[in-house]
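A lone chain, given as C-alpha cells: the form predicted alone.
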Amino acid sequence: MATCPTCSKSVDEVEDPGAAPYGNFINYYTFNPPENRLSLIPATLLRDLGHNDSREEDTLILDVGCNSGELSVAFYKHVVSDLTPPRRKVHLLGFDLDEKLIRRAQQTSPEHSNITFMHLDITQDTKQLQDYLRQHCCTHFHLCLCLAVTVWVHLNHGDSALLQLLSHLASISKHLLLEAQPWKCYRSAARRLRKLGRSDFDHFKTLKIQGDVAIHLKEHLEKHCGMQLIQSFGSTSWDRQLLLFRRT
C-alpha cells in the first residue's frame, strides 16, 4: 500500500524493489504470493460470516492497499468458489495510492463486473468509499481486508494516524481481517532505506506503539471501535497472524 500523496520516486524508479517506502512494491506478489494467505483462510468464509445467495443485499468486500491486485482477485475467487450461482451479489473493491499499481490491477483483473480497483489515499480521502457504498445501497462493507498495510501508515503518518485508520475501517465494516506486521518489519524497512542513502521514516524514532503491534491494534479495536476478535487463522510463513474481528 502507498500512503503518501507525493513520492520522491515513482514505483518503477526505486533502486531496490524491496525498499519501497510506502509499501508500493513493484513485484510484491513474486515474493509473497496470494497462496501464503489463502492457504490459511477457509473457502467457506463468506458463508461462515452470513452470506448466502438468497439475500437481497449485495455482499461487499474492501481490500485496503491492494497493490497490483493479484491477492484481491485470488481472494475473490477463493471465497466465492463455495457459493452457488448467481455470484453477482459479491463485489470487491480494492484501492491503493500508487496509480501505476492500480492501472496494472485494472488491466489484469478478469472479473471486471465484480471487482473494482480505485486510486485512493485513505489517510486523505474517504468520500469515494462512501460513494461506492451508496452505489450498492449498503451502509457498510461486509468484510474488510487490511493485510500487511499497517506498518506503512504507521511509519509514514505516526501512531495517531494508524489508530484513526483502524477506527475508520471498523466504522464502515462488519468484519475486519487484519494482518499487522511485527516490529521487526519496521526495523527492516528503516534499514533498507538507510542502505539506499535515503531519509528515514518521519515517525520511526518517535512511535510509541512498538513491540507486539498486533496486540496493541487488537486492544484498540476492542476497546475503542466496538469490534471483537472472533477467530485467528494462524500465522503466515512470515510469522504474521491473520486475525478476524466482528463488529459487536
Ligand SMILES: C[S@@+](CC[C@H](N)C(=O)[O-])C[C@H]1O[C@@H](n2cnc3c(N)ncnc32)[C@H](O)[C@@H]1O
Given for the second form:
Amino acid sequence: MATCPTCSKSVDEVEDPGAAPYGNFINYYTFNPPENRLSLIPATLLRDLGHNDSREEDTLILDVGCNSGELSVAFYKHVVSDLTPPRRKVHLLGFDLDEKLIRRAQQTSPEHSNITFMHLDITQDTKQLQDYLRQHCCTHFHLCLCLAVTVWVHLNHGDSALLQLLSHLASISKHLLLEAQPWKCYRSAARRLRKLGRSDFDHFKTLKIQGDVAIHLKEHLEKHCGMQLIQSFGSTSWDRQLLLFRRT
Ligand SMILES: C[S@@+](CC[C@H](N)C(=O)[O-])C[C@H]1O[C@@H](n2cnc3c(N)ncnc32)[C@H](O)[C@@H]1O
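Right, the form predicted alone is done; let's see the coordinates for the form predicted in complex with this ligand.
Complete assembly follows, chain above in first position.
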C-alpha cells in the first residue's frame, strides 16, 4: 500500500513524491480530500470572525500554497454557504509556486468569479499580494489559510524563512488558520528523497526548529507577530492540528 508523501500514513496511490520537492503533488486531493479538513472547520467561520459586521469592506481570504485549488474552492463554498444572504462579497485568492497546478486550478473553477488563482512563490515575491489588496481597497486579508505548507518552506529554505513566512502572513492578515506538519513528516520527506538517490533537502540537517513544530510556530506568532491563538479545531486524521490565530 502506498503512503501519504508527508506523513507516511496509508493512502491508495500517490504520485512519485521525489518529483514534488515543494509538496507540489499533482494528485494531492485524491489522498487528502478537502473533506478531511472541512469536517473540522465550522461552516459558520466567517460569521464567527465578524464577516457581515462591516458595511464598508468585502471579505478577502488568502490561500497559501493552494495546489490545484480543490480545497480552496471547497473551503469557499463551505464558509460562504452559511452567509444567507451575504451582505458583503467574499473573495478568495489562492496562490502556488507550481505553475501547472495553478493552470489546473484556473481551468477547473472558471464559474467562480470571486475566486482567483495566481502563480507565486511566497519566499521570493509578495508584491502581487499587495496589488491584490489594493485592487480590493483593503489593507489586509480577513482570513489567511496556511495549510500543509510549512514543512516545504522549512525544508527548502530553513528556519528563518519559515519564521519570516509567518511574520509576513501575520502582517497582512487579521486571522490565520494554520496547519503545520509535525516533525515525523520532515523525517519521512527526507528519507524518501534519500531512497530516490537524491540529495537531501538543503536545510534538513541544520534546522533548529524541531520537535513540536506547531508549538514553536505558535510561540513565534504570539511573541513576535502580535497574534494570539483563539481556537483549535482539533486534529486531522494525519495528526495535524488546525489552529486559528487572531491579530491582537
Ligand atoms: C501539500 S500541498 C498543500 C495544498 C493545500 N494548501 C492543502 O492543504 O490542501 C503544499 C503546497 O504548497 C506549495 N508551496 C510550497 N512552497 C511554496 C512557496 N514557497 N510558495 C507558494 N507555494 C508553495 C506546493 O507547491 C504545494 O502545492
